[in-house]
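Just the one chain here, laid out as structure tokens, in the form predicted alone.
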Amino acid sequence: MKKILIIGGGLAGLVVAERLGNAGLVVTVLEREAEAGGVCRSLQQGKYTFDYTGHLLHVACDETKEYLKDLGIWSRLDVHTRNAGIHLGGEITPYPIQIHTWGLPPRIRRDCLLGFVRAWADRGGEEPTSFREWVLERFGEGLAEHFFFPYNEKLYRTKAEELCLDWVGRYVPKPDLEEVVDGALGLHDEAVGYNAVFRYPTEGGIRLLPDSVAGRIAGLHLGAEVVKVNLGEKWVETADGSRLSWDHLVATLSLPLLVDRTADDLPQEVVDARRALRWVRVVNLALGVRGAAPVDHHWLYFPEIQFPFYRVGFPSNHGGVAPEGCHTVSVEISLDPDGGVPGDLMATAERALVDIGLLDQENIEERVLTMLDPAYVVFDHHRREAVATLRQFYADHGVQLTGRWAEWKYSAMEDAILDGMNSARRFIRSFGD
């Protein structure tokens, strides 16, 4: 029997293992954390349940729906129509901003509408090659300067011109002129974007999903951190000194960490590619608060520089994660990869929320700080070549990279499920040949 080893217990890796096990294959999964799921997890603190930042399930494919039914959790996922907003100029307008400028202060609304009309009239030049050029060409200076540039530069901690276009795709709705004009007048009432509708567990947080998959995996080992990967001799070593050999290896841990753990002498092009990878960490301040939520939004975006956070969510507005009469808040702050957390950062974030009426500090019952590292891949102009080099290197050594972090991309939970299914299918087909 071939030895199939999966390092990393994120959602994609769990699905690979579950699908292969369902096909009668023996799989071992090594997960460094005490729980499965990677960042797709929840923790309990007192009376509150907190996710590791926002995790909402957007189901667009029938295959995903059938898989969730097979897991027995489809009926436990409530359906919600997105209620998100942008906090800008002291006002809140619905997301996405490009078709909902009606809620903004008149001056900002005018900038956005005129900028879009001018950009629309000037289209037809050279194709944009950077995110900065693309935003100006598609949305105009007003939307660029008030939202797209400051928000994405806050999130990715880099200038808009340093970002390429590989990530925009379905994640940035691109309206036509009529939609933008309707949006400025408050006449646009259709939900737009891949996340317009989402599902979330009725209670217990997002851990329902990874826990349901993990419960079907016999060979799941928690608290088993991989510290060394030997490609030539085909073994991995865990933090306790144990070594496990493999015939087939699936990696779902982050690509830079995989390279750092690889014990073989690496070609210079692989070393250079690893150095080219960029990402940001996200520190998430989760709060359990007495009283009703201050807004009915699911989450709010904050592009302005005076706010340290880029997004603030209210998970209890869409899930049973707080006791009756209480609510939860999720505050997300982007940080560079190196270093700790500034000592006054959380206090500054809380004060900013208090100042705009979104938090009463006297009613805070629980504070939980979690770190996601990496949290977001930075899609700069070097990423594509660097990732291609690393993918080819590991493919040449029989390692299959699966999921958001190993493939070093931007994706959602449904993508993780589908990535895992596709990876398992490739294995099953290869064994059948």
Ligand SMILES: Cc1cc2nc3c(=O)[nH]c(=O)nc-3n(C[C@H](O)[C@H](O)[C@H](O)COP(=O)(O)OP(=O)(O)OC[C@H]3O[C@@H](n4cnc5c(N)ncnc54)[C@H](O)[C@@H]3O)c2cc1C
Second form
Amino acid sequence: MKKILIIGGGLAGLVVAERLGNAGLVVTVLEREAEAGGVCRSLQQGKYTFDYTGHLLHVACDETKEYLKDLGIWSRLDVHTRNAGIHLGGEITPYPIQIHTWGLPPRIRRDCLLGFVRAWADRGGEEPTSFREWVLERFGEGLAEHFFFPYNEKLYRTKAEELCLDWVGRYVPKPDLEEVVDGALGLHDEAVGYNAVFRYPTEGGIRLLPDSVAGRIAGLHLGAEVVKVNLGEKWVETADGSRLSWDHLVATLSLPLLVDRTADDLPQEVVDARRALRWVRVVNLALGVRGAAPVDHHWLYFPEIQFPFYRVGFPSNHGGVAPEGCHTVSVEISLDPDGGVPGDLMATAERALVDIGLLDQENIEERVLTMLDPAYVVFDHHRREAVATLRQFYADHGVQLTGRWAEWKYSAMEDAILDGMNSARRFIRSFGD
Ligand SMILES: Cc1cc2nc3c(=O)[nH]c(=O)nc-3n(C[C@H](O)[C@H](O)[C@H](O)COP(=O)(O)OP(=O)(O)OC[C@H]3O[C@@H](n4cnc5c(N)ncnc54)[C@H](O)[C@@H]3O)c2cc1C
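With the form predicted alone already on screen, would you show the form predicted in complex with the named molecule?
Starting with the chain above, the whole complex follows.
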């Protein structure tokens, strides 16, 4: 029987393994951590449950829904209508800002509305080629300067002109003039965007999802970090020196890490493509706090540079993750790929939250720091070509790249499930041929 090896027991790797196992194939999954689930893990500290960072499930496809039912967890996922906001100029207005400027201070609202109307009147020029040009053309100067530029530059740690447009399609709501005018007057009441409704486990955090898949996999090896991948001789080596051969390999670890661990001589174009990949890490400060949550929002965006975080979530507002009368906070801060975490960063973040009335430090019962590395791929102008080169190189060696970081893209948990299903399908089809 052909040996199928999967590197990484995150959601994508688990779904590939589960689907192949379901089809009667024997699969080995090597996961470096002591638990499966990757970024979708949750941990328990004291009386609180913390996700590695805020993870809300958006289900757009029937296939995903059927899969979640088959896993037996559909009824344990509560449905929520998004209640997200933007903290700007000392006020909080609902997300997305482009159709909710009504909640902003008048001067900022005026800038946003005027800029949008001017940009609308000037439409029809040259096609934008960078995120900066696209934002100015679509939303105008006010929304650009108050929200899109500072928020995205904080998140991606990259200037808006260095970002391309390959990622904006699905994730940035694009209203027309009437919607924006309605939004400035508080008349827009339709929920928009890919995340208008989401699901989240009633209890236990988002780990319910990967755990329900992992529980079905026989060949899952935890604490098995792959340190070398040999494409020519088709083996991998783990940190304890064991070698495993494979006939088919699925890689779900991040693309730059895969290249770094590939033990063959690499062509120069692959080395150059690897160097061109850029990303940011995210450090998540999770807090368990006594007392009721300070707001009823699920999460808030912070575009202004005086705040070190770009987003702050209140997971206990949508899930049973805190004891009665307490709440949780999840503070996300983006960092460059290299280096540690600046010593005073967490204290600065907490102080900033205290100053705006979102945290009472004396009531903090638990603090947990988690690091996601990589967290966001930086879609700069070199990404598309570099990724194409690397995908081709691994495809030529019969390796399937599956999931958000192996494919080096921007995607969500539902995509990881579908990526895993599609990857398994490709195998099953090829074995049938
Ligand atoms: C900050 C942030 C917020 C997000 N929020 C949401 C959200 O709200 N909703 C949503 O739907 N999605 C969200 N996502 C996206 C979601 O996390 C991903 O789409 C999904 O988890 C990708 O799963 P994966 O299996 O591709 O990757 P991973 O979960 O990273 O799995 C890869 C696995 O490979 C393992 N691995 C790495 N190196 C090795 C090695 N050398 N040997 C063996 N194993 C190895 C890792 O430990 C990991 O378990 C968010 C992502 C981030 C970063």
